[in-house]
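Shown here is one chain on its own, the form predicted alone, set out as structure tokens.
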Amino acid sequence: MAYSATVSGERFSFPDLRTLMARATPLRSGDQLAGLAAASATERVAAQIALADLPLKQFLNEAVIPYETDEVTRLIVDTHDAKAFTAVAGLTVGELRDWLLGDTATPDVLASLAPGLTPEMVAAVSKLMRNQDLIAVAQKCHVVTRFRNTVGAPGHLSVRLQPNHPTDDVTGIAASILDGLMYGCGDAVIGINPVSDNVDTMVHQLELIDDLRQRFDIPTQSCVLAHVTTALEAMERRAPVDLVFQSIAGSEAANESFGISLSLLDEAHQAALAMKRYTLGDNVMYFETGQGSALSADAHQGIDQQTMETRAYAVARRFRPLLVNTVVGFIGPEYLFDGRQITRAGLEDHFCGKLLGVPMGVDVCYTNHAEADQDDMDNLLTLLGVAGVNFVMGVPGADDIMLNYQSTSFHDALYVRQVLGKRPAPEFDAWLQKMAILDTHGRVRPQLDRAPRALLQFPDSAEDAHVAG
């Protein structure tokens, strides 16, 4: 089926559904790489304008990948919920822009409608809002998951505490998790990015934080975020694996590229919930993704980033994840160019998880060679976080020294939790208060005088628990 649509005089036309989306999205240098991009201002109106016409019904009639040739698509479409689609089933895309930003869509309307929608119906309608209009929904979509505490309640903003050392170091990851404790981040997860994809540093590692966590009765969870082959030989070893990581793509070509497939996520996630480390909630999943990711893996199928990265979240969706984590400027100014497009793809990603009822944190970073800096970190993680997204990264410095890029640090947290009145993961900031880290109003005490001395020793046990095993 073909599109169209005038602007001043002049008719544009656009092939495919596909082609449609591509055009109409903001304008973004990966894009501009696999030459789907509008070619003009002007072209990218007219197909925001035919796009804004365009029944949610359509969705439902043209893939823009096959049924037959992607697993991906089958997902989509094997799992949309007709019922939850009625509420909106007679809008057009431009029509659910409207009704989504109105008070009608409640934050209980909103969670009711979710499997209702599918990933490309969340990205065109992204396509048509200004980053307000992606705040003000995000803001309403509570979606709220439980392992050993409770991530993305509405008040509440979680930190994953990334310590991360450049040769797997044992003490030096010990000593960058305490120090994410004193500054009361590690919420969301405790995870490391291991140097060696191997399953002896992932058990290794993950008795490391365990021994941490049993020890001091911290309620939180732990990752080590190997593939997910790795992830089953070590529950096979009955390593103490509470969340089992992926990085997920949204379509079969790509996750193909990451060696994995839907029936591999689905025997992971099986082997997760067997273990039964959880005790709150049975969210055993932790996924990443990012905008350009299915380009650089030359299986984007023609399809723009923004679409084939809303496509994943139904990826996601199916295995009912505790966290997902776009990382949004990690991937390089080849697909995001500067502070401007990483800012924008953030707030689409985390809005379009949201809506489709994933629990979205994101990465607020960048890399060296981006026309980005610490400032274009600081409007972005500010934005989201009065957007409600559900954890942001916790890195030494802000520099994570294994994989090389720019992130937030322990202070950003605290600062970001400080201006929004945003407190710790429920279950985490009693247990920050009674060990004396935080004060009954969320500040870092000033002395730590009691409880965390004990918390102090851990970096040497930890050297000493090493040599000895």
Second form
Amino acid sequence: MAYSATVSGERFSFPDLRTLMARATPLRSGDQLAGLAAASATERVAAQIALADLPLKQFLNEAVIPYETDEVTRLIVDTHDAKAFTAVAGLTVGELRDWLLGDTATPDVLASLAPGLTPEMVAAVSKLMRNQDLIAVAQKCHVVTRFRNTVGAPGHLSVRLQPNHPTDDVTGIAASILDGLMYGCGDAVIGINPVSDNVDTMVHQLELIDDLRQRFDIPTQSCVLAHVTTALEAMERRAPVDLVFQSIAGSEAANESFGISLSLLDEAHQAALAMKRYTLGDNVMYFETGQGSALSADAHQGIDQQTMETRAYAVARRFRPLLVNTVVGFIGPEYLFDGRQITRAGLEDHFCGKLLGVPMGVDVCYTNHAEADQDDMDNLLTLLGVAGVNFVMGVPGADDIMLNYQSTSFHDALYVRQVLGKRPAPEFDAWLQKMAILDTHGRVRPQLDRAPRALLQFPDSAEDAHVAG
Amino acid sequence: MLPDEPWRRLRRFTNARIGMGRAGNGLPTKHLLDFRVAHAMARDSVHSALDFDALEQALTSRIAHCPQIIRIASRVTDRAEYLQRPDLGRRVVEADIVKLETGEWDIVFVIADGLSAEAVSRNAPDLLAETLPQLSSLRVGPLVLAGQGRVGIGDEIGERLGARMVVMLIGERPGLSSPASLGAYITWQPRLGRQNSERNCISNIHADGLVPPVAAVRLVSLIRGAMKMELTGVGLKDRGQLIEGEAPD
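Same protein, the form predicted in complex with the partner chain this time rather than the form predicted alone?
Zooming out: every chain and molecule, the one shown earlier first.
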């Protein structure tokens, strides 16, 4: 079906839904690279005007990637909840924006609407929104998940402790973990990106964290971010796998480029549930996404990168993950050119994921070949904190020495919790207080000499274990 | 500022920025400025150019029986375009295609500047000097130096040269602690359109990471695995130490 709008006497036409979506999206370098971006600012607004008039029901009639050729489209269509959709079934995309901003759209109403929305509807409405709209609505979307603690409850902000090391050295990793814990970080997950995607490495790292967790009774979960097939092998060996990780994208072809399919994820999900390592809730998956990954794999199929990203959340949603992390500025300037584009993308991803009922965290980050710096990160981190992001990254000094990019630091996490009055996950908060790391006002490390000596000795024992092993 | 001595001890275990202490919840000024210096150096590294004459000289002097060296360029015209047009960085410029004559090779090596010229000039000659003598049973094709190249350019080069396998050595994006890190990507049956899941990668090859002699052992092991299984990518799991990483693809 063709779409059109007239702006200042000039008529703009868009042959199909995916073209309309691509032309309506705010400017970013990845869509220019793919040849999908609007040719002018006026064309972009014309596309937004046409999109605003589009009935939401049209998204149920016209798929951006054909049902027959794409298992993600089949997932989206086959799991659409028509009953939940009735609340907004009569609206256009523009009317949905107004409705979302209004008082009718309470947290409870939004939670029950989520299964009735498709990724394309959500991506479309985000393209009409200003940054403040993305923040205002996301703040009303509460997605709470549980494994050994509770992540995403209003008033709380969790942190993934990311203790990477360029040679997977366990002592170096242990030192970074201890540092992060002493800053009150690590309640979302203690998650290592291994250098080597290798079962032995994965098992060794999992055992390191599990030993620490059990010795000090830390109410958190661990993850080694290896490929899902590696995690399956580790689980066969009965290694202590809490969460299964995988990078995912919004189309079958893009997922193939990651070496995965929905059935493989299903197999991993079942295996992780069977481990029964959770205590509070059975959210056992951890997914990462990011705009541009489909284009990077030459699998964008004419879809703009923000719409493709939102489709990835449909994949995530099916497996009821504990955490979904959009690694917003990781791929580089050919997809998100500068701080301005990274900021916009981070707010869009968080909004779209939350509206679909996905527990969103954001890796607020950039690479050294992008036009961005720490000030851009401070801005986005603060905006996401206001928007109610479930978790952010805690990387020592914001500098990941293995992945070679800059993210948010333990200090940054403290900053955003402080200025917005946020607390860690409740169970972790209690543990921090018990360990004298956090005082009752939420300030970290008030009295270093009261922190348990055994905890401070942990990296030494990791070294011993490593030598012994 | 609060005293943080107990944590300073931990800094000997890792180059990660731990045990820095706090000014309120912020970084102490010294560490704030340290970070800015590292960022500035990494930014400058992205924009520095590779001296291909010096590289060629280093390769011929370091490697006994150095293969024939061919120099080509990608379709990128300048650094700004390189950063924004990965599609052009993955293709050989039209005029240089004739330099790539088809032969019968088991393996060809390609060296590209990528995002860090320094990573290449410091580490690629050492890595090849260690690797090539271990491959004497294989037919090793010409060594191709590709200016402004991305990982994918190895696919076109390998296909043109008729190689069964291509190994791409390329400067990884610079990190704050490692502005000169080399990546090695191995692709079985290189041809245009190969996906990243069809490659294996060894990353972080540099003096403070995976040192070239150790990287060479892993590289040779992966090359042998690929020859034996006739594939690379997610299907090739190194039972030793397979490395995954990031470089300009």
